[in-house]
Every structure is written in C-alpha cells, then in structure tokens.
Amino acid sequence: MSGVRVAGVGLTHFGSHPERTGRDLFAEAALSAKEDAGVPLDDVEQLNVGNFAGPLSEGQGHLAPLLGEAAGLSCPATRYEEACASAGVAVREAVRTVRSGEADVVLAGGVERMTNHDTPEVTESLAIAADELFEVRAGVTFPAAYALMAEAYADSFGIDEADLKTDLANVASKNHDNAIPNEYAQYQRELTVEQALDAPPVAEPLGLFDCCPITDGASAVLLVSEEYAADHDLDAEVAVVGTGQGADRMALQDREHLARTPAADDAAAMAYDDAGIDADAVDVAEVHDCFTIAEVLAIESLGFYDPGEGLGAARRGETRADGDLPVNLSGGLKAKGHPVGATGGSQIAEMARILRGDHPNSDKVADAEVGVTHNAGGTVASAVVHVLEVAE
C-alpha cells in the first residue's frame, strides 16, 4: 500500500461571487493546486470533485467532466454528492485510490455556487439534504434542526439557556478571530461575544452569528503517492495517514441521541485506527462548524472532550489559537465560509497549509505535527474524518 502525500493545494476566495460560474471557480482552485505542487496537468490520472447543489443552483448536471475540462484535465472525472460532506468523500476516495496503487496522481476537491440565489431559495435547496418525507414536508430547515440539537444538548447535560448561548457565542467569536488574517475567508473581521449574543434570533437558541454564511467557492488538493513524490523530487511534506467515514439515520426523530453525532464518532475511530494514533496525538483540528453547536458536537465526537464537556472549551480558551488544542484556525465554516460542496477539500487544504508552515496562523501551532479534519453532511447523517501528519 502506497503512502499518500499532499503535493499541492488551491483555494478561491470564499465569499459572494454571483458573476462567476462554478466551472470558473473550480478551474482557479485546480490550477492553483497544480502550481503549488509543480505537477504537470498531464500527470493527473483522476479527478474527484464534490458538489451538492449544482443542478439546482446552476441548472447543470454531469458536472465532473465539465469541471475537468475547465481545469485543463483529460482524465476520468467523477462527481461525489454527500451533502456538506461531498468534498470530504471526494478526498477520501482519492486517498483510497492512491493507496491502492491504481493511480499515482489524483486531484480532489469541490465547488459550490450559492449567492446567485436569494436566501429563501438557498434554504430550500439545502433542505433536500434532510429527509424529504419526514422532515422537509414538516417544514424543517437546517437552522431549526441544529437548534433542536442544541436544545437537546442543553437538556441532556443540565445547561441553562443563558450559559448555552454564551458558550456558543464564544465559539463564533473565536472563529472570527481566526479568520481575520486568512486571505481566503469570507469574513475577515472581529465578532465580539457581546455582538453574537445581541444578534437577532434565527431558530432559538441559535442567533444570526451562530450560523455559517451563504458562500461561493472552490477547493482543490493534489494527492500523490510517496513514490511519485520521491521520483519527481516534490516538496510534499504533509501526508494523509488516516481516513474514516461514518453514517447515521437521516431524520432526527429516528436517532437514539440528538446531542451526539455517532457518524462522526465512527469516522473518527476509523481514521485514528487507520493512522495508528488516538485523539491525544492531535495538535490542531479543522471541524465542520456549520452552526456553533456543530463545533461542540464535533470536538466531542473526535474524542477531545467527553460528552457534555466540549461546550465551554472556547470560553475557557482551550480551543482558541493560543489554547492547548486550536480548532478552526482557518476561521471555520462560521467565518471562512461554507460553499457546501467545497468545504471538505478546503479543510484539507487549510490543514496542509497549517502543518507545512505557510498558513497565516501557522505560527500559533509552530510545533504541530498531527492535524485532523472533520467534515459532516446534513445533521451529521454522514461524516468524514482525515488525519494529516508532517512526514519524517
């Protein structure tokens, strides 16, 4: 089995780009990854691209060969759709392909174009990642679903609403602080805890700043075998050493727990076992904070905290940039932005930059050697976890 190295990464600015097409955005990210890696396009043997809503947002299906063409590729191309975990799955399958020896060079990533529609239209499009028969028809949206999960968390662990909101506001404020120096982030500005608490409600107990924004953007990661990296003298010091995926029941009412995310539990356990590590070995993490409560659930599923203990981590300073375990140094989905089909690839790209030392927040974790990414779909009915490591 071949080892897998991250040879290059590429990102567009995450934000509002209604004048640009999805193919244009992905081509920018893909070509940036190619330049970062120093690998010729002709060497790319496979394209794995994540996309959730292309047929809805752009009226365009059969996206993968179209995106490959836009990027200048002439290789087999496949689109992966797993809601917000689409690009995470695309990367996972690329890792498995390289490991198997089927290919030495695979480009993986994702793209989403969302701001060309208004908020109600985007909300309706995103809702199809829930159970259409038993949730969507009842009027459930994702802010409402995550609000239910936040309430269940508070009820399960005896937390009053004021403390819950304060701790969630600390998550939002932390991630905005992290996004300020990130040139790819949608919101490069401070958000105080007080501002987060004073924001209008969206779905109680979640307010406006507990929710990630609507975002356009693309990500690309060029993965190569260790043998290819050595033969071509590539500077590819970051390796993907663990990958895992999990699933859960789709509708919230069918789940055993609303305050836990078993799909992420399983994905993390699989990835840690694959990498031969446990949670204590992790130095830094990028997690799927589509809502502030989602970050709390993520850091518990990843084994950093026991159930009920993750909520206060940001307030206590433990997951801040200068804490013991920095989480979402990119700004996370909350402040960097969440172009749904691109997010999982973006997390890998940001973690690779952090570990190799060229991210604007790399100095906060100068000695970091092991990073974890956590990408979730819907209300975590699907989850993908990767372990990245600075190779010896």
Given for the second form:
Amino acid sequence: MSGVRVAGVGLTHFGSHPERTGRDLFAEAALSAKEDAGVPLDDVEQLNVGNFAGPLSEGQGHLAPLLGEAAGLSCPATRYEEACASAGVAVREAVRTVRSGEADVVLAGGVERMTNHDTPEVTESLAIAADELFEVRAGVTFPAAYALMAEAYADSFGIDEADLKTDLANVASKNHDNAIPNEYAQYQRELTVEQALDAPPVAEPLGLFDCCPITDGASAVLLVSEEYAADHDLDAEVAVVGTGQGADRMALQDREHLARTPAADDAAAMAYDDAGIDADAVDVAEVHDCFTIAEVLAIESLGFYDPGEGLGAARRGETRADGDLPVNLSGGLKAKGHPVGATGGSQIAEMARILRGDHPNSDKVADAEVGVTHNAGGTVASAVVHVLEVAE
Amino acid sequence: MSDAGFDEWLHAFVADDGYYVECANGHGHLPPRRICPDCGSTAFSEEALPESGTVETITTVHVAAPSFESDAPYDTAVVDFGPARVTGIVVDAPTGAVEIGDEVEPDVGASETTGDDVLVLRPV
Ligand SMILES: [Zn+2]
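Next up, can you give the form predicted in complex with the partner chain of this protein, since the form predicted alone came first?
Every chain and every other molecule in the complex is listed next, the one we just looked at coming first.
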C-alpha cells in the first residue's frame, strides 16, 4: 500500500459570488492546487469532485467531465454526491485510489453554487438531504432537523434551554474569531456571544448565528503517492494516514440516538484505526459545524468528549485557538462558509495548511503533528473522517 | 405526486386506522419497506399504531421552505409511538406550547401554503 501525500491545495474565496459559474469556481481552486503542488496537469490521472445541488442550482448534471475540462484536465472524472459530505467522500476515494497503486496523482475536491438562488429556494434544495417522505413533508428544514437534535441533546443530558443557547453561542463566537485572519473565509469578522443570542430564531433553539451561511466556493486537493512525491522532489510533508466513513438511518425518527451521531463515531473509529492512533493523539481538528450543535456532536463522536460533555467546550475555552484542542481554526462552516459540495475538500485543504505552517492560524498550534477532519452529510446519515499527519 | 405505500399509510390516519409495518422479528418501521434494516427480514405485517405517542423532540420552525411558507411559525416534532417513531406538524396548540414528554395523536391535515396533505399531531 502506498502512502498518500498532500502535494498541494487550492481554495476560492468562500462567500457570495452569484455571477460565477461552478466551472469557473472549480477551475480557480484546481489551478491554485496545481500551482501549490508544482505538479503538471498532464500528470493528473483522475478527478474526484464533490457536488450536491448542481442539477438544481445550475441545471447542470454530468458535472465531473465538465469540471475536468474547466480545470484543464484530460483524465477520468467522477462526481460524488453525499449531501454536505460530498467532497469528503471524493477525497476518501482519491486516498483509496492512490493507496491501491492505481494512480499516483489524483485531484479531489468539490464545488457548490448557492447564492444565485434566494434563501427559500436554497432552504428547499438543502432539505433534499433529509428524508423526503417522512421529514421534508413534515415541514422539517435542514436547520429544523438540527434543532430537533439540539432539543433532544438538552433533554437527554438535562441541560436547560438558556445554558444550551449560551453554550451554542460560544461555538459560533469562537469560530468567527478563528475566521478573522483567514482570507478565504466568508465572514472575517467578530461575532459576540451576545450578538449570537440576540439573533432572530430560525428553528428553536437555533438562531440565525447558529446556522452556517449560504456560500459559493470550491476546493481542490492534489494527492500524490509517496513514491511520486519522492521522485519529483515535491515539498509534500503532510500525509493522509487515516480515512473512515460511516452511515446511519436517513430520517431522525429511525435513529437509535437523536442526540448522538453514530455514523461519525464509526467513521472516526475507522480512521483512527487506519492511522494507528487514538483520539488522545489529535492536536487540532476541523469539524462539520453546519449548525453550532453539529460541532458539539462532532467533538463527541471524535472521542474528545463523552456524550453530553462537549457542549461547554467552547465556553470553557478548551476548543478555542488558545485551548488544549483547537477546533475549526479555519472559522469552520459557520464563519468560513459552507459551499455544500466543496466543504469536505476545504477541510483537508485548511488542515494541510495548518499542519504545514502556512495557515494564518498555524502559529496557534505551532507544534501540531496530527490533525483530524470531520465531514457530515445531512443530519449525519453519512460521515467521513480523515487523519492528517506531518510526515517529515 | 403519488407515492405507493406512503400515501396509503398517511391517509389511514383519516379513519383513525394509523399503522406501522412489523417484520417477522418484531422490528417496527413505517412503510414502504421491503427489507427490515434491523435484521434483513422480508416478511412484514401491518399493525395498528398506538392511538397516541410521546413527543421525543420538538422545534418551532420560523424560517420555512417555500412549501410551508404560510405555515410558519409552526412546531414540528418527532413522536415515539413505541414500535415506531413519526414526524409531523403540531396543530391545535400555540407554537412552543407542546413540550418533550407530552402526549399527541396523529391525523392528516393540510399545509396552509400548498394545501398538500401533511401528517399533523394534536395534543391529547
Ligand atoms: Zn427486523
């Protein structure tokens, strides 16, 4: 089995670019990954791209060869769709391809165009990540589904509503602080706990600032085999050493746990086992905080906290940039933005930058050697976890 | 749109004949199901859903999808009926009034926005 190195990463600015096509966004990210890696496009043997709503948002199916063409590639190209975990799966399959020896150079990433539609339309297109018959037809939006999980969490662990909201507001505030120096982030500005608490409600207990924004953007990660990196004298010190994926019942009503995310438990266990580490070895994490409660569930699934213990982590400072285990130094989905199908790839890109030392927040974790990314689909009916390590 | 299995299940609540499907090993699910995701059984029978269930989690939705725009704000809840859980919109109660642990009974109502049939939950 070949080792896998991150040779280069590329991101567009995450934000509102309603006039820019998906193909243009992806081409920008791919080009910057190529330049970062110093690998010629002719060497790319495969493209794996994540996208969720392209057929709805752009009227564009059969996206992968189109994006390959836009990125100047002439190699097999496949689209992966797993709701918000689309790019996570695209990267995971790229890792498996390189490991198997089938290819030495694979470009993986994702793209989403969302702001060309108004909020109600986007709400409707995001809702298709839930169970259409039993949830969407019962008025469950994406924020509502996470709100149902948040209320179940508070009920399961005996937390009162005011404490729940305050602890969640601390998650949002922390992630905004982290986004301030990140040039790719949608919101490079502070959000106080008070502002988060005063925001209009979306689905109680979640207010506007508990929810990630609507975002356009693309991500690209150029993965190469260890042999290719050595042969071409690439500066590729970050390795992907673990990958895992899990699944759960689609509808909340069919889950064993409404306040836990077993798909992410399984993905984390698989990725840790693959990497030969446990949760204690992790120095820094990028997790899927599409809603503030999602970050809480993520850090519990990743084994950093027992169920019911993760809620206060941001308030206590433990997951802040200067805490023991910084979470979402990029700003997370909350402040960096959540172009759905691009997100999993952007987490890998941000983590690679953090570990390489060229992320604006790298100095917060100067000795970090092991980073974990957690990418969830829908209400965590699917989850993908990766372990990255500084290899040399 | 017509969806075999689901439409029959939903409309059974009109006649107070709500049901779930049970596999040969006693696992309860909502239809349509061909294979039990718990045990792989393919033998199902229709069983009566208890007349009321307990709210397991609930939220007040303020920002709705276009198909529920005129309904907002509304409460949507996951309700435990024992053999199966059901998700629906709470009616006949002010938003925020129904809480986790409360008893509700299922019925068929209509979306105020589209007029489409929806599963509604009424406080007992
Ligand atoms: Zn069964």
